[in-house]
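Below you'll find only one chain, the form predicted alone, shown as structure tokens.
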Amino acid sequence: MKIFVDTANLNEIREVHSWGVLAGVTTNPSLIAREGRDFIATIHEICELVQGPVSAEVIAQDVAGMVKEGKLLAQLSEHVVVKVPLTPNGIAATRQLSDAGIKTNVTLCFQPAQALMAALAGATYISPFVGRLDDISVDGRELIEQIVAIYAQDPDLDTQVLAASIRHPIHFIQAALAGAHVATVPFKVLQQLFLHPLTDKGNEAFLKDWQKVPDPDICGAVERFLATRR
């Protein structure tokens, strides 16, 4: 399962990118508004940094408007993925954008039939919202499993399942076990994926014991050893 970060904050994106595990970025109008920066400049800068899929959402609600915005957004970078809502107009726009060779991310998916409609329209990604379903006592993991199973029945469907609304590490693991191709995760949750008290405890013990080694400077020791072999 690939990892996308769900943010429009460039500092957060740079940090995750430095870990060497980032495959892409998703944004939405709320995330863009939170940063208070120019939308177009932000998307372009993210694309230049990540060099991978970057979802940029249309605002228009009519088919013609979505298609127009989507085609313009796609000109910003080859990495732009046009994000459209899972509405009848959004599905119609997805078909037109897909036919034009433009990648799409159909968002706000909450049930399997919606996911099938998006795939039939040629969506590149479908975004089931795990956390928002859990908020209303519906199993978000089951939705991912159902979508993955439905897509597997038809080899002509190549839409990728992009698990969204990931609220905590358990959602992340559930998405992976359910067969999601991608999980888009907030920066805070990505940080939490590293945390375990036994990891910290073990690392502290190793470092403490290492101070007892006669020559604890690994780099210096290696350089001196190699010098004797030249």
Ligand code: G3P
Second form
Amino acid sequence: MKIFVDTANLNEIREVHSWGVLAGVTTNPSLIAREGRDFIATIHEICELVQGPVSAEVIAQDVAGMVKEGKLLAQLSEHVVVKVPLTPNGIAATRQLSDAGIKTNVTLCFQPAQALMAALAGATYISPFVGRLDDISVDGRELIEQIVAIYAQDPDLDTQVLAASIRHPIHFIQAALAGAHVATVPFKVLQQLFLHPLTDKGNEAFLKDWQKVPDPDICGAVERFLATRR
Ligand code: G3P
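The structure above corresponds to the form predicted alone; please provide the structure of the form predicted together with this ligand.
Entire complex below, previous chain first.
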């Protein structure tokens, strides 16, 4: 499973990019509005930095408007993935954008039939919102499992399952176990993915014990050893 970060905040994206695990970025109108910056400049800057799939969402609700916005957004960078809502017009726009060779991310998916419709329309990614289902006491993991199972029935479907609305590390693990191709994760949750108290405790113990070693400076010790062999 690949990791995307779910944010429009460039500092967060730079930090995750520095970890060497970032494959892409997803944004949405709320995430863009939260940053208060120019939408187009932000998307372009993210594409330049990440050099991987970057989802930019259309705001038009009619087919022609979605297609027009999507085709223009796709001209910003080869990395732009046009995000469209899972409505009948969004599905129709997905088909037209897909036929035009433009990558799409069909978003706001909450039940498996929606995901099949998106795949049949040629979606590159489908975004099931795990957290928002959990928020209303519906098991979001089950939706991921159902979509993966439905897509597996038809080898001609090549839409990637992009688990979204990830609220905590358990959602991330569940998405990976369920066979999602990608999880798009908020920065705060990504930071949590590293953490375990036993890792910290074990590392502290290693550092403490290492101080008992005769020559604890590894670099100096290697250089001195190699010098004796020249
Ligand atoms: O950006 C799509 C999705 O990940 C947003 O999820 O529920 O955190 O707004 P949410």
